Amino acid sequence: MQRVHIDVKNGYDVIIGQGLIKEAGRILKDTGISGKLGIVSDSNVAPLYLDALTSSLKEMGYEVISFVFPAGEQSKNLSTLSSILEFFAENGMTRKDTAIALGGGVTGDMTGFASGVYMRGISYVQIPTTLLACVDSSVGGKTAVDLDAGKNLAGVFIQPKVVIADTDTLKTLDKKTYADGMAEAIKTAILGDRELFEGLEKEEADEYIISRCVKYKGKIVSEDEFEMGVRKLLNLGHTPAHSIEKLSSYTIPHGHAVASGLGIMARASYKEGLLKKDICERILRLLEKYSLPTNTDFSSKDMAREAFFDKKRQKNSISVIKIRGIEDCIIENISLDKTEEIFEKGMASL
């Protein structure tokens, strides 16, 4: 078992290891969490882990209630958020109680958002069950839901009390869902972890991958909790990715869209003379190693149009992350008019 501390104002630990769902009750007691516990999960995850988690919590004397919503990005909306809030209210949850997100990124986002606005804020716990949620979305306190206009346009910053990453849950993931998480791990490696990048080019254990990603993200979040500066680096590949997700009506999962975005930004960075060709090719090969896409069939024009609704837009400009090398990326603000040009460069072959 590994423990990584996230050093923010209300700091917390990310606990990584095998069999931790069965230890969740003890971990929450050790963290000082009391009161009623409201588990939020989805229709895919609940049948696998809800009973085991509930048993662990009840064994430690907790009163436990649970809410299950239909799985998928399509549920990441204000309607589902409203249902969660009504569930909290109908079951008498108070400011002394705690919500638990049991699931992937969608569950974590909505549970965190609901916790941030219910009674102006209650505590919550993240128990991620996908590699993507373990390496990225469960850490850092960013929560959001999608609006019709675009992805993650409504949300709040709220840090969890603790993150419990049980690596046994990754054994039940299909290859596509597992690959989703690898896209975010590759992103992290490009941004700031050469050793992880080289490890991913070979083979590494899940616990190692998660701990390296969490340590890097924790460092960035501790420097810039509310994404005013350096934390924007974590959006590498996400400007094109969010356009791809929206254009696909969210049928393309987040990690696969991020992988396409990484490929696009790697090629664009090479075309602009920022990135050496051999490094660009290594990035593309690494994505392909995990059966991830490196491009998209959507047009650069349509992608640029959707970027207008991206939350990273400021007036007539948007921030993109360009790659100069492994552990060497830069934030650049470009005009919305230039977005199509960047995408077109990145979508063309080397």
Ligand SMILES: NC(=O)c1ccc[n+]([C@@H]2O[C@H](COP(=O)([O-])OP(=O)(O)OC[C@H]3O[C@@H](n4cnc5c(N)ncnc54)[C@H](O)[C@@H]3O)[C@@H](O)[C@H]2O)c1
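Residue numbers count along the first chain shown, from 1. Keep in mind the model is a prediction, meaning the values are calculated, not measured. Superpose the two forms; the largest set of C-alphas matching within 1.5 Å is the rigid core. What changes on going to the form predicted in complex with the named molecule:
In a rigid-core overlay of the protein, Ile331 has its C-alpha displaced by under 2 Å between these two forms.
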Second form
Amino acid sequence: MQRVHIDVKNGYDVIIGQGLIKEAGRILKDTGISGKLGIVSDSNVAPLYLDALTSSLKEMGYEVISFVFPAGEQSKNLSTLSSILEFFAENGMTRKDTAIALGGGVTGDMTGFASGVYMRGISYVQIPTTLLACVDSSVGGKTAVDLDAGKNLAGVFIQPKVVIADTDTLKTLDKKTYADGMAEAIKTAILGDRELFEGLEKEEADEYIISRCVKYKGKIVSEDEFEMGVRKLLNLGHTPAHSIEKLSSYTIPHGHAVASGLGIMARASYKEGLLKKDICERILRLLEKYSLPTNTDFSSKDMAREAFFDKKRQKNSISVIKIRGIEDCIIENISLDKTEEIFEKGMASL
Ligand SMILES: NC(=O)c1ccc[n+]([C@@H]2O[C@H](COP(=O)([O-])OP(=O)(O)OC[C@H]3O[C@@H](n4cnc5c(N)ncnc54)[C@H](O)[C@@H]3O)[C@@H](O)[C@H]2O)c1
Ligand SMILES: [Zn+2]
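Hand over the structure of the form predicted in complex with the named molecule; the form predicted on its own is what we had up.
Now the complete complex, all chains and molecules, led by this one.
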């Protein structure tokens, strides 16, 4: 078992290991959580893990209620958010009570948002059950729902009280969903962890991968909780990824789009003379090792246009992250023309 502390204003621990759902009641008691617990989960995760979690919490004397929504990104909207809030209210949740997200990034993002606005803010706990949620979305306090106008357009910053990552839950993930999380882990390794990068090139246990990613994300988040500067680095590969997600009408999952984005930015960085060819090739090989894409069929023109309608648009420029080496990435603000040129370079073969 590993415990990583996230050093923000109301700091919290991320606990990573096997069999932790059975320990959840004790962990919450140790964290000082009292009152009623409102679990939110999706229709795939609930049949697998809701009973075990509920038993563990009840054993420690907690009163537990649970809300299950239909699994999938298409549920991450204001309508489901509203149902969660009404559910909390109908069941008499007060400001002393705590919400629990049991599921992947979709569940975590919506439960966090609901906790941030219900009665102007209640506590919440993350129990991530996808690799993506373990290595990325459950830590850092960003929450959101999608609007018709685009993804993640409404949300709040709210940090959880504790994150419990039970690596046993990852065993029921299909290969593709597991690979989605691996794309974010590879991103983290490129940004700030050479040892993790080399570990991923061989074979590493989930617990090791998650704890390394959480340590890095925790460090960045503690330096820049509200993404005013250095936290933007975590968007490596995400400018092209967001365009790919939008152009595919969200049929390509986030992690797969991030993998394509990493491949595109690695090739573009090489072509601009910033990144050595052998490191570029290692990045591409690592993505391929997990059956992830490294490119896209969308045109560089469409990709650039979509990027300029992203919520991260800044006046006449957007920021992209370029790779100079492992543990050496830089943020650059670029114009629409330059964005198209970079995507073009990144999408052509080496
Ligand atoms: N807040 C952040 O910082 C942040 C960061 C990255 C991504 N995100 C968001 O996260 C979301 C993607 O997360 P995701 O990939 O976890 O999606 P998800 O929550 O939809 O989970 C993917 C699929 O796996 C299923 N599933 C979850 N756990 C399972 C398990 N243990 N066994 C079997 N099936 C399981 C789910 O039901 C779903 O069908 C996106 O909405 C993205 O915007 C947020
Ligand atoms: Zn991401």
